[in-house]
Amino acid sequence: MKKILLVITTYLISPLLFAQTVQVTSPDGKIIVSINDDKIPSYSITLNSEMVIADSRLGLRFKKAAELGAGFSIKHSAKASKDSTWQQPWGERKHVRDNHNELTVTFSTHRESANVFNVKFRVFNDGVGFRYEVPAQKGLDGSIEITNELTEFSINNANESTAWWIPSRGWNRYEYMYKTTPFSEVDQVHTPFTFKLNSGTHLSIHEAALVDYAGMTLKQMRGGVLKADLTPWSDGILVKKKPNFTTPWRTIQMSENAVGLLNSNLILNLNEPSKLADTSWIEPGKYVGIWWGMHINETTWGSGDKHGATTSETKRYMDFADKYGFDGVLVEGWNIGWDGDWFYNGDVFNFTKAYDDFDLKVISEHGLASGVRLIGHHETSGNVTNYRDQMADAFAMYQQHGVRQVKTGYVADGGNIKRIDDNGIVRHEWHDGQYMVNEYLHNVKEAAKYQISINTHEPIKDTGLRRTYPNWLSREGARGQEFNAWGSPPNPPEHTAILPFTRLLSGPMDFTPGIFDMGFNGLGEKANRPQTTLAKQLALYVVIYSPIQMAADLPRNYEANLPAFQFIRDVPTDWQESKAIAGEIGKFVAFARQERDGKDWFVGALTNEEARDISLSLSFLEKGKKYQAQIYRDGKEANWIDNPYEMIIEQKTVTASDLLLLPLATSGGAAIRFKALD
């Protein structure tokens, strides 16, 4: 493993009567970032000499000091850069290159209070990102509150770009289906939040190692100029700090083309390196549950005679497991609480004592003679100072019994988290506001006490702290498989073809995905039911990265059908490397990912509600190799409205000089296994 890290230099300026403007760029000098104090600090981007950024505005704004802002002038800056790899514990790949200039630049004013801060930009080949760094000084020495902050995001020619977004600071979080739109049409958005220029340039912006900070949504102003909007406290606040902070990253991920942004690196890199010491015990794999019976009524998450959490259900899941290679059974609905209108049941959540028919005991001694691990789950209804209350205790049980992973929920409507403050008064929060910021990773850091992993639904959005924290396995936050049981309207066909470009940008996703059986409310356009074929099925266990992968099916589905339940069987859910091969937002993707430590690779493949033809080039294989094709793919008669069950089942040997043609049917798919034969 090579580091180096170099200081190049560090410039001080001279107060003057004119602007100043400082640059940096990327390591292959493709991206510019200029940064200027004409007027109010600001900066620009430029990729390819192509002007994707105009004058942006930067700064901060507080309830008692002076702002950040307006008057200030450049006074030093200092550059740097570095070019390292570091390893992940799992991951999407195994080495990561950091590969970035870095400039940090010092703005001042001759004002007696709140005089000086700092703007650090770091340029990759595949993007920019820039954080605010504020020392302690007079008039920011005590409790500090923000009350906006002032970056802008202002996109050059934005009147002629398409965008793909979902709403920020509604009812639903995250789950949203995603928009397709002008970029005038965009009005208060989440991030990621992604746009293809009339040149062809591909943009997303978010923001990394989101840490003690409100989450940063963004919202049109003037046509073109997305403003950070940043999500609020309950008395209004923005974010509460101390003094001497930093902002997470602002980020801006660009390339020539959308699948450029795929393979990006740029959010992991500007996280910090793991702190945890200790990481032989976090496991990626895959699981199954029992949780899809629930969405299509067939078992209930309550006490009853319909109760799917019970210790003979569960040990049937686990021998199920056993006898076809899962690490773990996902149990919903096993602790006191799930009976009535469980949305609302946040008050009366226990975490340590199960229903009658459980036996959490017995269940978890039958599981590990196999092998297979309980996976647990921690519903909150959005009461998190009852969960908060019971955390340790219910992660200390569970390391008694063997439970290496937990779900855990937040289901309530957007700002209606519910915490009691310090005065025992009852306060609502957002999902993404600094709050629960914390929250959310007060739980990851309990857990990591206990040797427990995290899958959080209904979450905070994926910032990269799965690098820092690798107990952070995946997370929920867009609209996933649960909706093609009850949605209506479900996940339409361009939905899977539009997150890797969105959502997907920001980290692992726990789609739950491996629907077998389409039809449990009849097929047809109209029907709550998954609109794909069963190809597209198999070929999401690619498309959609996460560590951990669940078989959302019913047992009974996946044995009717054993031929193509090889695929999900075989498929690793921890890799060397990955590759996006092809794509194009909202209308195909394809990705290649090589196993970890090992010399097979896999393809998904998939579209939209269109028919396609799609030729991939197979020079992601090792040259001189001859590979074992193992074909699933859509039949010849197959579409997601009447026939999705068509699927040929085909071998054949290829090189990494061979060209593989994939016809794909509407809402189709293929997915391949490439076993190494030499």
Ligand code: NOJ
Contents of the next structure:
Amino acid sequence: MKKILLVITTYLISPLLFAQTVQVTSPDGKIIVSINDDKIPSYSITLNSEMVIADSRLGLRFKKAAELGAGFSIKHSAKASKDSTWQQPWGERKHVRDNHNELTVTFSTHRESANVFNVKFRVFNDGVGFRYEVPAQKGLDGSIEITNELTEFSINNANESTAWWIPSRGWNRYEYMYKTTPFSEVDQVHTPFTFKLNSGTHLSIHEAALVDYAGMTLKQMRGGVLKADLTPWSDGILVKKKPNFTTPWRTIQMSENAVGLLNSNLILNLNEPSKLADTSWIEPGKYVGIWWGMHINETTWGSGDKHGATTSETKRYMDFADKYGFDGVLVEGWNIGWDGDWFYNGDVFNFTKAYDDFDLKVISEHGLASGVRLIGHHETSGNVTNYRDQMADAFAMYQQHGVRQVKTGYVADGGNIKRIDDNGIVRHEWHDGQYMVNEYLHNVKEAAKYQISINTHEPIKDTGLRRTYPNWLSREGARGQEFNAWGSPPNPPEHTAILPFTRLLSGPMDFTPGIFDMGFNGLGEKANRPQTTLAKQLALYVVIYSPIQMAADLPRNYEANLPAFQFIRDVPTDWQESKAIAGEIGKFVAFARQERDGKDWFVGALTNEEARDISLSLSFLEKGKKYQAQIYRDGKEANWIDNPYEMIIEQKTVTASDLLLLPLATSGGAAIRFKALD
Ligand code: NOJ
Ligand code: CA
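Form predicted together with 1-deoxynojirimycin (NOJ) structure, per the form predicted alone context:
Whole complex next, starting from this chain.
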């Protein structure tokens, strides 16, 4: 009797028995997102009728208010659609189409407080984004503290999938070697997190417009279920908000093949338009710098006999930049604070005082006389309070000397960013917690006041904010070239065949390609060196997108090989259009890009440790037009281990109907300029 009564009660009061489902599809109809309130608010996704994300939980938990999630039902939903094209001031393509269907679902429950929230879904042909919108309401007024984001991504048939990932919450931030594993071995990972289902469908989970919120990492719970794992503040709270807030977009890019992921605009489309009215002072371009010498121990950041950043050395670099057409010269180690173990010198960095052997005025005037700008550097070693105290003065001083770009650095172990709070207490934060998310953006906004663009090293991951703040030109956020100087081990041959499908889905990377002398520690398999051929170093300029690209090696190594250097001189860093044309994750990849407001096309192709022939259709070229293909490719006997330099430079006349066969050596590559002939 008791049992029957209970059932009847449930029937009368519970919304569960009236579970509702609402749906929204992509413009091409291939992706369907279903949102339901059966037991808990959740969503699922199909692509071409294949269930890719099974029913996955939605919701937020708070320190003071009750959960937004369990027990809520769909109150109403509202549809909208958009199909428009917008323009990037610089980028991998000039015109970006934003074509999506939107569904805003309002969930509510019968109680006095914390009783309503929205989830807004946007479905594009290349994937899905959704975010929480939490209106001001009783219980969620005053200061709001999030203790758990319940968002899940429940991967269907995950056990048959392969994943490419780096661990989150580690000491080395995002600078880990990518692992290729069965999905079951995925533990706690950073995004973009990319995986391939058995069907061949490729997916990548990330986020867009990460502003005033903690970075989202993912944790595998029950097999195949990934849960949002927000990086906490030093006091354990995940996110601190004021009433009426939205979260960043949770994104799932998807494609029937690997290459499709590379042509997605989803992350940019989910960001707000530029907040800068005038962007004319933001300059993409190529640079050289007083940099690699320190990494290979020829010179030092600190003062003394081997000091790299001297007035005379900087003038020499500026003359080199002028002679070979570079826009800027990065100088690291010119300011006081590098002596001793600079990794731990965050407290003593002075951002406006130079060492005695460096004259900022003299060198900046020397450069400007020939149109070469000094590129500034701010290494904080993770002491962000020391940096913030000096930031305005430091930018003002650089601006006075014609500096338009500053590279910042936050070298410190994960969880060890030092800040001093309002009560004078030292706190230690993660690079990807809410405090630092805000700190990095503060830096970019402050720089804009001085018409300075930022290239962040040891950054927060990219989430497309370059659209909103176009002076955030580039960043690191993965293992770059520097690891080939001293990393143990250096980047393996597959590294740059994985990056495009993972880290680079988030945005530009300052990888610093172009090492010509691989033998600074000797060649072979064991040495610290780039594990590539020379042609692959050239290919990186096209494969790894960044509006600023460094020619990272020492001037003498370029002057020793001017024919190969010609490609670096010719390749642009700003594009009209970009097309990924071939690739499999971790194996090989090829991109074609057309120069911004120009006619020439460029191709970069590279492979992992396996030699392979790639046959490229040149159908991206303008039909009926002739091009001179200037090809830089691996020589017949080239291999990365003991013959990395053998390269063939040849020219051919081609048209859009040609096929080009590119034989790539082990960890080899090819770089091609298609010069339009008229
Ligand atoms: C790490 C950066 O990635 C590197 O480029 C820089 O030279 C050092 N920090 C020093 O700031
Ligand atoms: Ca670094």
